[in-house]
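Here's a solo chain for you in structure tokens, the form predicted on its own.
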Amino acid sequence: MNPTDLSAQIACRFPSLACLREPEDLLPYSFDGTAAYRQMSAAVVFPTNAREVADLIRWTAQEGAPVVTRGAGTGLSGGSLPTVGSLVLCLTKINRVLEVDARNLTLLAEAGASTADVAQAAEGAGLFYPPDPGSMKVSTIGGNVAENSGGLRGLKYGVTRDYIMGLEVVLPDGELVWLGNKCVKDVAGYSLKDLFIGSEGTLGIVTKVLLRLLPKPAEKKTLLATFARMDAAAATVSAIIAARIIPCTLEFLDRITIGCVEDFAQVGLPRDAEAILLMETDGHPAAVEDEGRQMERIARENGATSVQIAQTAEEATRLASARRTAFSALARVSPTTILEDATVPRSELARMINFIQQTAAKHRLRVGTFGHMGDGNLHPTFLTDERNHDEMGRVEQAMREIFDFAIELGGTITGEHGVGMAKKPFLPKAVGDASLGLMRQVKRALDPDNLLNPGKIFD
């Protein structure tokens, strides 16, 4: 079916349905976070509920037509970029959050609420929503989910998957199907939901999602410290964590994003430091005091040049606001920015960063460096313009070069951004070929006719 019998069709047969069909409406869905691609569908629909999603992906089986799902478009892999010809199927309508269950510390929502409402309706009860990826003010639960999406608390916390309970799904045919339950156990069966947590909209669509809360953290305590040098910072990671020390957050910038960061948001950083390391405990108030007392001095022992600390909730913002503002910062400095995303155990952190660097020197090419180094996950970032042709063949070689020697010690091509179209490529050498050929065998068992988010993770 071609793009204009496709918008045609769905205009006729699903008319409660809002529909984009004209090119300057679906110009906004042709591309995400990721700036490298951009694609325009044959239409965006708006689905209310489940049913409707439902319905029209039963109607789009049929007719074997592709359809991509999406959320508020923040993804930084490609993942909900259409397909030649594709249906955009937006779920930002499907929003609500349904419910917030204090008793078994769980709540429900549908996969269009904003991670900042499911967050704040956890806090409301009291309650916590740990994950907290960058873009959470504005990506959805079901993006989320999706991706499998970390954040910055993901050291102590774990990532989207680790609060998953139970998911709705829509399967490729149309059948609409619950997965899992509030029990704190239950193994009976596969754990089907895990199957779709992380599957970028490949296998199924997801519209509801059932999510496990904790107790709310009664204290907590910032710290920011200043490196010299970036093995200093580097070792004091180590050393926090060899003395089973988990803070909440243990994030990193480099000289060029402290730059960017203090041009954009004037936090008070200091632009001559090769690094900072941002440093957050949470938990019982003796532990906090305590964790906070020995992460100071271990950041001294290991040659910080200074370590601030909070002395009040707004201080603490103020200076967690030094890398929740990184991206933005980075992104203001050129026409084009791309925020990579590799992981390397906690031991190889200082040659991974030192390869980046050099990697960058090497290629002429300007690379802000910041991340989640309590995990290992690292995020250079690109500093260049899709228009200068030259200059985009260096940032692919550095960048293969880059995840080719995260491979080598034992790393992987991404922590949380997800395949998508931006790491397909790099996929083969990080998984294996047994590895990628059970997952192309799970995706034609799922969807035998590749419908759903075509050409994403694989070809």
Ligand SMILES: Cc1cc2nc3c(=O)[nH]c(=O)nc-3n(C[C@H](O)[C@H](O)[C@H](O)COP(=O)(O)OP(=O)(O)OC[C@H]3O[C@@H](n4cnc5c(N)ncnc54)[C@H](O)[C@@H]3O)c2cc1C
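Alt. form predicted together with the named molecule, vs. the form predicted on its own above:
A lone chain is what you will see next.
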């Protein structure tokens, strides 16, 4: 069906469904948080409940119309980029937090609820939802599930997957299913909900999410260590983990990133440092006190030029939120900002960081690197200009080398942002033929006509 017919038919068949069709309305939905991809859709619809989603999908499946699910469009791999002639299904109007169950420590939310709303609702009940991606004020919980997003607390608390107890999903043929429940233990059949976590909208549309919560940690301590050399920061991370401490946060910023964040947030980061480590430990007050002291000592022993301890909760929040803006702040430097997501086993971190720096120098590129050091998840960010074709060529070459090296070290091409469009060319090498073949079989089994987010992850 051609795009005009598709949108006209929707207006006629689903009169109560909000639907955008004009170019001025569609253009703002022609991209997500990923640099340089743009593609117009045929229409954007805003269902308000799961039933509407199911009815719509049953119809689009019959018509053979491709559908791209979109949360807040903060994705960093082009996952919610429309495909040609597709219908964008935007979930931001299905956004209620439905229930916080303090007896079972669970929270039920609609997929379009923002991560921050979920975290706040949990906190309101004295509970804790740990995954906190940098985009959490905007990103939807459904998008977090679809990308299996991480955050700043991954080292101790894991990623989104570790908190999913159940999902309501609309399947590619329009059927509405519930997967999972509030039971801590459940081995009745395949764990199907896990299939949809990290599936990037290619297998089904998540409409509700049942999350596991934790008691809120009683105490938290935030430290900021400054280093004159990057490898000293990496050594500190290794030493902390070797000392059997699992802090909730071990985030680092390099010099370029520090400057950009400071330009925006003015939190007093030391601009002359080569690296800073943001470290956070939480839990029982006595343990927090002890671990905080140990981390300070270890940082100093490994060459930290200064270690600052946040004196108030506000100061701690300010430091952490400054870190959250690192990626966007890097965009100050140059017109085009391309973020990578290479991840290696923690033990290989120092080698990976060195390699990134050498590769950038070799190709005469500006790269700001920050990331989740405790998770081995780095975000080398290329500061470039899409009009400069020669430089863009070098960026692609450098990216390829970085991915190859990450794979060589037993790592992966993406730790948390997903494959989408951006990592598609690198997937075969990262996972191998057998694994990729299995992914294709799963996709064919669930979505034989290739209508949900076609062309993402693999062709």
